[in-house]
Ligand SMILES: Nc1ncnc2c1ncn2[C@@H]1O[C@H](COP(=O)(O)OP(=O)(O)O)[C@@H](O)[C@H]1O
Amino acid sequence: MVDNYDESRSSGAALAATIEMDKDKRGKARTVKPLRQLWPFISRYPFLLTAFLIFLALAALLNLGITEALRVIVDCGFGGKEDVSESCARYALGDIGQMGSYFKFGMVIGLGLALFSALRFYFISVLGQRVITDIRKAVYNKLTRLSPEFFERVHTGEVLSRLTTDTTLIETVIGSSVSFAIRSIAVSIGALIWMFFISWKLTLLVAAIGPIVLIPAILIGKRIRVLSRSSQDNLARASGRAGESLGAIQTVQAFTREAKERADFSEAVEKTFDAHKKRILVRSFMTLIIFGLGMIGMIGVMWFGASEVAAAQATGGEDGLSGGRITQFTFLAFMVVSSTGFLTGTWTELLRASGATERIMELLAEKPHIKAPANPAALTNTQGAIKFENVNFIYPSRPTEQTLQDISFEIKPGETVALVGPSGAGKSTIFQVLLRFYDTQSGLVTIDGFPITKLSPQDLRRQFAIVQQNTPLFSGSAMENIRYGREGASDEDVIAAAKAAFAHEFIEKLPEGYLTDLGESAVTLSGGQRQRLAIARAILRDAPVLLLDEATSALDAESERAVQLAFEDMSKSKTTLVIAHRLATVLKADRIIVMDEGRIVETGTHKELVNNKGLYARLAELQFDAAASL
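With the form predicted alone in mind, show the structure of this chain by itself.
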């Protein structure tokens, strides 16, 4: 049993860190038009969308209203009773001559803003999570329906990146960025209109200051993103190398390479530090530019406004400005500048989310090559008769290499047939075609006389139980992994299958027996233990046809003998097709089919093939002579 399994390797924190590093590396679209393809997912929830828009409008209105509350507090709250004007009186919550009456008005506006902002956030966040959940389910549902041919064209890592990183990018945009962007646009437009009515002169001054602040911010922001990418790349390389060396720590120590690994990691993280330091320096400079120019500009505008008020008061004129108006104007201007600055960053996020949407929609638009016919035939009481007639096959990813050439053979119900031959002869491809993971270019494959293309893929595959050479298992318990063969099987059936596969004894010794969590891909088990679980899974499935692809390759001699007896017992009532490199495992097969370079070159029993002095005889001589010399 492997005793150095580290659960953190598959932890949520590690996945989140990976997603975060991948987000900035994902390509951006040129426009935000692909985001329109999200509308079918969003429009399913009109209540959430309508509630969000209502509270967004109310929050934006009160966001502007808070500046009016500030004006009222300054102009009305600090005056005496004799200074109270009619315009002030309508805002007082209580005695119009009391300062607190105007502060209460401001508190009410602030409370309303907080309430509507919270409701806006709630509804858009729930909508975003609901939409992204639907997208993830739609993508995964599509992926499980796609043919293996798709996974030859697109790497699994890229598919998982679309399912995680790309959906996370979309989630960020729907759940927050779009909300803030719409609010920022609404507040900016409203604030500009209000500012213009307060003082068109001051509004023009603010408009002149905006580009002075925003242009440097945009230019420096691009530089920051480049440096962020560099630091993330360095960190990814350092983390990747550390993961490799720690995962193979015994090899590192056996070759006394600890010092070299430490030096390489140290160099990588120092480069990461240097990149981070450059990014911090540039960001600090940007902060200086934005805050420096912004604050100087805003104070300059206030100075100009105050001078206008003072000049009007000195000459006895009235231009409509007051201390409260100037305070209100300043806050409105700050809203415009800050909202505009936010929009520049949001635009980049929207483009990145647009690119993510394109990649997600590409997946959803994929069509499986293997489809069920319009009116599929129904298999009942399957006997397990299999027939290949003049089958030719070429893998789509290797169009110049013909894997199967004019393959014809027939297997009777209950017969055990072995496929042997050199690596690359086409043995495993027989299984791929039989399970209809791929369709042949020509020829006919039937089960019980039904062409497999006339059956639904699901109905066809229910007729098979398979034990594969690479023993794929899943995270979860031993009980769950065995029950994967037949959903709904009782615990007693699972235990009986484990006993038949000679897995019961080692499972019982696990810390929690059948309920022990085996870790990701059952990494806590040895190769032989994993293979016995896979065999138990196939036994539990109890399908009419049993497919064994080097099923005992990871077993010791004693376990292999025991499992062979189990298979022999199963094979009495099932059609069995066996792929084997070790010829000793197929000596009792009813028939042996010998393949080479995609063709069937010999067929017969072990004794007949040995007497033929062909390819099988040469393979048998090499293996059995080698075994005898040990």
The other form holds:
Amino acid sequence: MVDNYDESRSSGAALAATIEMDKDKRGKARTVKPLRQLWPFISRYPFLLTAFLIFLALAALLNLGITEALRVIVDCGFGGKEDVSESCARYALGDIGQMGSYFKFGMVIGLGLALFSALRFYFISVLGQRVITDIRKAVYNKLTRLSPEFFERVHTGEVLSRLTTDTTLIETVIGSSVSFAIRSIAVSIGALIWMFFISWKLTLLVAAIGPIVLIPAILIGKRIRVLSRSSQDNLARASGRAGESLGAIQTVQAFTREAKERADFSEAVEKTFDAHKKRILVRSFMTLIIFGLGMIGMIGVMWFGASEVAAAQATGGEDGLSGGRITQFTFLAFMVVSSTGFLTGTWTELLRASGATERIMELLAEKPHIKAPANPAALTNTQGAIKFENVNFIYPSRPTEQTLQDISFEIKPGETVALVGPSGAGKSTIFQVLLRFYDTQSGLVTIDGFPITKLSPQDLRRQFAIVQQNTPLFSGSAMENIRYGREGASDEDVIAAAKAAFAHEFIEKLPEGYLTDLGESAVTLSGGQRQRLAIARAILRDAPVLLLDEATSALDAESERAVQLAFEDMSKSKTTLVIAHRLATVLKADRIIVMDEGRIVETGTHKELVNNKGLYARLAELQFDAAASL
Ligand SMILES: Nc1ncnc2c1ncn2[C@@H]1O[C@H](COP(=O)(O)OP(=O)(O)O)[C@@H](O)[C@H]1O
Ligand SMILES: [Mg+2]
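Got the form predicted alone; could you also share the form predicted together with the ligand?
The next block holds the full complex; its first chain is the one shown before.
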């Protein structure tokens, strides 16, 4: 969980990395103990669980019962000499001695077995799905609560694999493996006991022959699992690599590397084929061995049994062994042997699910770094007064760099303050601290006099409308993206916000206007268009404090001016903190705070700062160039 996945990777590479990592982690768990942690999720559904256990028990009983039915059919139904004996009579459905009555008995048992098996399957599958749905929700609920710090530490690909791969592993285990395992154990024990009662001699014979079939089956089965895992890994790696290349198809084609990409992919899938072929060969061999040994063993047991029957008849015909009993015995033996074989495969599956459970539970135990106070103060009628007092801050993922050093400033309600400074100065970090995505190491940040740590983070964040530097948007339509700012806003409000953000015109021109699907993270828009949507979203939010982080950097001069006007309109009634590079924005501010290397180096109006001949004057000269002379 605390592995370092802090390098930024493209999504394809991330997938490949996740797969690599999954491979290392797979089967990490040595015991099935972590599976116990699923109990709280399972015990929430006592009805499903009880129903499953009842039908499991009934199905197991009838599983044994069906072998008895077989015996009755063979011994009695076929009209053997015992057809009215005690052991037949008690099973007759209808007239005792009638051939059909024994077949009817068999059918009833068979139907019962089918019914209980179906019900068992139904209840355990629903339980499995129910539990896994709850776990998925719990994981996602937890993820949305965690602080940005967590996502710096754990790679998104890794997080997503918990949500998908790991939960699926658990799903198969609860839904099928465990159910089959319990059934196999129950049936095996019952069958063994019954076998012993039928004939201890034959049982010992099976105990001697069984391992001869089982051991090669277990060994070969293990080999098959290793091989199929390696072919899965190969395929996953090839897909990861292909995903990366297709994601950057323009780069591939621009560098004319298509042939190389094809060769790489072809090599990877050929390797997968080779691994599969090996697996198929081993599997075929296993079929040969198991069928061969199994059949010989089974018929051998019957042969031995038959001679026992013959011997018994020769010495006076006791009622114990009969053709039907031998048939029944063979079936019971078959059930024990095949269940045991099945269980060994299940064990590996249980271990994998156990590893998955461990990882998921680790995630569920993760605590958000930002803690809400026990009795949060209530913010009402926020004025938007903001104050930083001697704030020092270091990003947890970069402990060697003091990102904010002794920052103090104050913004009065309704004021507009510009933050300027070279990139990396710490301007965006001020916003991060203000929204309390990170806690500072020392100093005090207040809004309307309340220390932000005394407020609930949600309540605090409701006071802000932010336009972030990289303008993250979501897949969906323009309408949905803008409405993200205020749930339940009317279409008219959304359109008004879009107009204010100078976005209305381009949105109208999209094929389906406001309802056009913008693609994943709205990739189909240009940088400037994305920015205008983000601005509209912030305008719609209508919060007391407006935070703009280079919000107009991708706009052309004309639309910037228009957006600027909209902001000016808004900022009359709101506190505005704006990070900007362009003079047009900065000039309008009541005050300018100049930052460099995590410190505030100057504060003042444009005029004062230009006269100061400090960093601002230099920046103004360089960055604001011609405009600076205005
Ligand atoms: N999440 C983060 N983790 C670690 N370091 C960060 C993070 N975000 C920003 N930084 C670092 O903090 C410094 C200030 O960044 P930032 O506030 O974004 O600068 P600005 O917005 O002024 O360009 C930079 O050196 C940057 O690399
Ligand atoms: Mg920045």
